[in-house]
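In the block that follows, a single chain appears as structure tokens, in the form predicted alone.
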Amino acid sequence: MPVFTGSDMLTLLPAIVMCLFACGTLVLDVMGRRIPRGRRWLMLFGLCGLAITGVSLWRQWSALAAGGLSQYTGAQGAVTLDGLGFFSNALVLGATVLLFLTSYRFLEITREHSGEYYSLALFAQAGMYFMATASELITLFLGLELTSISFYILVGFTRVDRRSNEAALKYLLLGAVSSGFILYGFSLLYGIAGSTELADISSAVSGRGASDPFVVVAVVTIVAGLLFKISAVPFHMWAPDAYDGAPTPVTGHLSVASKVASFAVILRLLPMTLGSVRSLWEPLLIVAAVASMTVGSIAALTQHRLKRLFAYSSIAHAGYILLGIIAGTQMGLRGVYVYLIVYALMNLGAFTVLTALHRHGIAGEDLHDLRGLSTTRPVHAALFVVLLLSLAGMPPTAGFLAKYYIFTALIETRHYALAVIAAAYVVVSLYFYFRLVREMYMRPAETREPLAASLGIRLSLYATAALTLFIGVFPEPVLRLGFRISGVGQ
């Protein structure tokens, strides 16, 4: 029997492409430092790798569709191709493309090394590929660690900035603790099932039941580690510092791509693998969801640093997404998928604006840096307002649609108290998002320094804002495509 077959190659092809281009980027960086516009060639080389990755994902999806299969397990049972994996990897791929587009101008201003930056982003994406598709514990943990290590370095990438160094160190230390929790839970699951494959673990846990003490400890430790990955309360303490200290494009990528991949892990481990002991993990998610919405919304009220404000906003949004998992129905699952699409668009668009604010001599990280944006850059200001309205969940933007799905799922499952609490925090979020609108439209500009509005930044901003508005007004085409890829149906 061959160890490595053509089917295994198809299963692993996107990750192989990303790792090859990540290594190639480092080589090209060394060879091309004397070439004029070397940074641009590095970005274009990375975008080529992402394009080939997209083609390989499309080939995987086409192969399953042609065979009439809903999923396929390859690489000796280590990786499963299914709707959840395709959906998550498509979103992560889009987020990485926008990272490359928005980072070129940022790296020119900060004069940081481009080769390592783009290479680490590709390695992180390779790790997130395995996070979304792993069907056994060792592969899943390797994906988690490859992603985490890449982000630890990217958060501290601006080496001359002490805040960036401090943020990376805090993220590293707390991330190591969370990885320890997850690994301990995985070891207990392996002891229970005698196998690392998720299918075997699901059967073994179902046989033992929710009263088994080993199952209880395994579920609690795994949930604790996963809540850290999505920056949900009470494991959120790393997020404000990491978001604030990291380079702005990295912050946007971390807040979206890492969260999408982590929710893919949660969906695969909890409802799919540990669904038989739902009574154990559902109360933990309820507490985490309510606490995340509470802490995230209230803490954001007093923030003056923009990236810290969006960090707390991200914590609150993690709580809303958890509500869809808590609902546990088909509508709840659709709500999670819709929310992840919309969250990726509006958060990436918002951080694109913050990246544009970072120009020579101006950090662009404080609330007052937005003053007078409506007069100096009226188009940027108007599109930012669209994104903020969506983040708050106001019609006719995509954010309203995402919250509609979540609230509908909660009402269908009679989680009325959770629906009321979530609706109340929508009102709270209106205040801190409209503080930004007030600064842009009701405060005079403090500087006439032009924004760092490169072609990549403009493309990213226009695309995310336009899609946010389009999905809010005409949701059917995008939702049909998203549901078809994910396999949840309409």
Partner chain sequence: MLHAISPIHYLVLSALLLVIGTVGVLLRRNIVVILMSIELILNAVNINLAAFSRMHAQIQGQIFVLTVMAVAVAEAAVGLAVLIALFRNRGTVIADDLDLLKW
Given for the second form:
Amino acid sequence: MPVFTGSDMLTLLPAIVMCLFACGTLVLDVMGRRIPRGRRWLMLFGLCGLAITGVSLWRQWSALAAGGLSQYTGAQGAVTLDGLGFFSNALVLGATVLLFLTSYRFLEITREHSGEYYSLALFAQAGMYFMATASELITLFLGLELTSISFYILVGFTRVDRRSNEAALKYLLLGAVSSGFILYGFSLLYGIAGSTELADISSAVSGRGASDPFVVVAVVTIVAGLLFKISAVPFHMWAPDAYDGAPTPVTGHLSVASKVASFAVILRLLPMTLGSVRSLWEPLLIVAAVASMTVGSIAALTQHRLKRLFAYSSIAHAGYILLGIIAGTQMGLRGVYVYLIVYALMNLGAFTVLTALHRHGIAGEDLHDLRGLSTTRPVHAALFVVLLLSLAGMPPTAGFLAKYYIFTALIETRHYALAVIAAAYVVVSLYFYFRLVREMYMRPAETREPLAASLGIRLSLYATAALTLFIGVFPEPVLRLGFRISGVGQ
Amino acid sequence: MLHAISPIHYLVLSALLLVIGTVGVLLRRNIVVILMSIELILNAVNINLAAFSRMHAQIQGQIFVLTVMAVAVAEAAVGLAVLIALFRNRGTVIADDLDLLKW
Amino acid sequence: MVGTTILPAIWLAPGLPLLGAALMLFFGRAIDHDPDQPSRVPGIVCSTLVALSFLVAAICAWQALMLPGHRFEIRGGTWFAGGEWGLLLDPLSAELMLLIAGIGTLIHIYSTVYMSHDAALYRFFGGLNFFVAMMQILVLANNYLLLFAGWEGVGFASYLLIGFHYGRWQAGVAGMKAFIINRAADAAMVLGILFLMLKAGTAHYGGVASSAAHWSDTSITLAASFLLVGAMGKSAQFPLHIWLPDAMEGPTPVSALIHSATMVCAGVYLIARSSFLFSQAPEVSLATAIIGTITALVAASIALAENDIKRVLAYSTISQIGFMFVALGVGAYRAALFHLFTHAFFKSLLFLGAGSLIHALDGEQNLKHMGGLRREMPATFRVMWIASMALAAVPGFAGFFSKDAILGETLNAPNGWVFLIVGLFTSLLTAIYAWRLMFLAFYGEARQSRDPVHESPAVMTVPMYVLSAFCVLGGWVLPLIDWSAWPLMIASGVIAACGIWLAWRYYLVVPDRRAALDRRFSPIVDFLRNRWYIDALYEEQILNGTILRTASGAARADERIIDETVNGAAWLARQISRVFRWFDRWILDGLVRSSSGAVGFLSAPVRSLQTGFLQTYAFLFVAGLLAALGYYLTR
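Counterpart to the form predicted alone, namely the form predicted in complex with the partner chain:
Entire complex below, previous chain first.
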């Protein structure tokens, strides 16, 4: 019988660290309620946890590299350490760090500052660790649910805000239904394979073929549930509402971390595990990608609530990322990775700006709240423009690079129609991103109330915008690092 | 004449439960009932898993069932908690009244 | 300088203006914060930097041309897949680089006075510097990717500068329009560049060229077509030309620099740079020539009937670039670049002269409200006179030699006589509209409301004098004159003279007796009459206070079609967006409750499902899932 060994310990180390620190945050929160500025120490404690998580991820990676292994399955076959997992975890870790940095002032202003926030974020991160690394269904399911449940609570974190309540409830109910369907698919896969290991499932499914009704139902339900997680049309309806109602830093985190982890699950389940029935899921992804780009780009055109606008924009981006999976080649896969890095950077940056817009007495959630930003906070406005240009895919920002990889992959695999459609929506998207620029640069300011630009917010804005620009101009070092971590060549 | 009960029968039962749960989610107005319908969906999954576990004479499926149960409880708890917060603010548990966020 | 070379410092040519743009971005507000007392510092700093850039460019160009092979290349590290980056200085890029830095310097100096009444000048000069930097990168790039970076950069700079007076609604809209049309064309260009990179495995000009030698005709045609569309957008060629006249909303120096001399010629540069593709793609070349011919003719005829002085010049620019496209299409790349060179001088001079008029008349741009200004503004009159001579291609002036070079080359193309005939006819129109402008503005009786009018200060006139020297000498400095085509030269000289004489008769001598004259010059005047009729109509409407932007039948027809297409596309996008929002709203809000007839048949089942918002989401989820299942299980 296998026992819990040292290598199992190493496999689970980051998750253990995260959970310990999550619990620790809760305990400290209760103990330190009366300490002045106790929340700040709590946040720093959380950041320490993230740092140690980072170190333990690094330990894992270097242990693997030292052994010359490209992957290692441990914890009795439950968890696989490989490039995909490291890539996703590193991105999620970065996103969580930025969440901690940007949330502090926001929570002060909304008077909802308590330790659970950091604790839940850490739990969500632990969930995403398992999403990205699970190599069998039960672990994967636990990861999915740990992430989702933490996010349900985070979305509804401002308890007295009716919009936040509503967003949380809608997200929860729909999320639970989608989990139910994914789970139904999992149960069928288990029935087919007689095992929950992804490797066994892969061979059993390729034995049955794509015409087997069990395989069809399993694949369709799982794909639908996963498309829900990345908010692809037509399973996207929760996203605008949940994004709009959630506290702004959480929205940013939701749109980046949970999406990155969900794409990791998609990559692991579809091309890696169910690659033999590509003919089943590829058409679904194509339809979803085209529909997402369409709905996302077009619905955003006339949207004036900022977070909804970014919700639609991130729906469209999900469509672009799916295109990379559809292309399926090495180039396409790289496109997915590059796009995820770039998407994470620019979306986090954009939501940092939105977070800073939330001031005492000003919700800062509408387009006109951006007015005159170029005169009141020119640096923030300029950096925001960089991020918007990147979101629109303009050179010389990173967004162009991401789209470049996707388009190249599409052309390489002769998906000309998809390439043309995608290019057309780039033009459409330009229009709505420029509406924001217009508000900032061509309308006088309505308020002199300074932005809630704390040190953390400024740090994360500078970091994301600078990286966005840097990757756009000198992509080589970052790309090489990304490809090396994810193990797709170079 | 009695037919032996095969895994197919369990699959049909679970599919029925799934449909009932889904329809419940789509049709019922009370959010508490919607939460219960979601439980039905999860139980459909549980029946599947248990039946397959039996069919393959193998334990993993039953572990999966227990995991799903635990998670379902957690999900329901969070759901009810959010619902209570909503009820305090809005005084309603009817799905149609959730109309602040739209377009 | 013996033995030493500053060539590796060529990056300073774009670097210095970029520094200026960065300075203005970061410190501009600190320097120039008081709107009532605009600071002169941004103008001085930026002008100095551009002048230094010109100095660097001049020395580098001279040294590079001394090198064996007449070229110098800096090759940098890899940029990303398939792209290394570096700068290339060869005769082609050297010409453009000098043009940009030289004219850029003059216009910077001119602007320090012209713009002195505006607030936030750091934005203006920063944008202008940014433009110069990006344009230098565009022409100095040694690969398509870096070229494209510059290409987008100049587009962005143009957008910023057109919208400089963003307080004016039209200025903002014009900026957006220019930007969006350019983006649409750029989409094609991106595809083209991607295609080249995929085929060749590199974006480097040399690499692509050596690889392209082995490509199939289809590949070459495809790549050239994509690049042609990109070039048409940037160079405002029919039917993508409509953004350029609107771009005249920008300040006049911007029009002079960006929208006449440099940026709009980027398309010509692109095609010349890709001549290895176009010379292998006869169909695309033919298309280029045809597009150029149509553009030249249509734009010249519209210019005849425009009354806004800057719009006349804008259409004139479009028309002249049309000539360059004709030259590119018939394979006469040298002639195209020759015309680009001379055109840059006389057209920017015309714009600066027009700016001087507008400046003196407090913003008046309507030719009908000018007249007799030669007495009050002698310096402006003199330089405009020279520039108009060059535009009308009067023998001896710069425009004459370059346009003649183009027309002479057309005969080398199959069926080239068509291009020649249309080209000569367009030349006639050119001479007429060029001198119509002169006669209306500078001769006859005064029609302006302002009195007295003062000549512009020396800071503005000196750059104009410098440019006018080039308008006279520009044709002679490049060794490109082909004297053997003397019959054609005589013909064009006669045509130019005819044009000027017609303009003189028509607009100056007998303006009151147009009806009588019309009968005498029946064919030409019949052609013009329609324009005149509409011109008068439009003029009346302008007097009535309605702002209409087109002046002739051609203008009306083509602007209506194209504007409607653009507006229609925008409208369509809005409508689709509305449909989607309505859809979301319906799914969410449920028209269910307000059972409307149109969706009644959907409303009933949905109502029977007690659809609330949440559940319609769930409904869509399940519907999507069932659709997928149904598709596979019934297959």
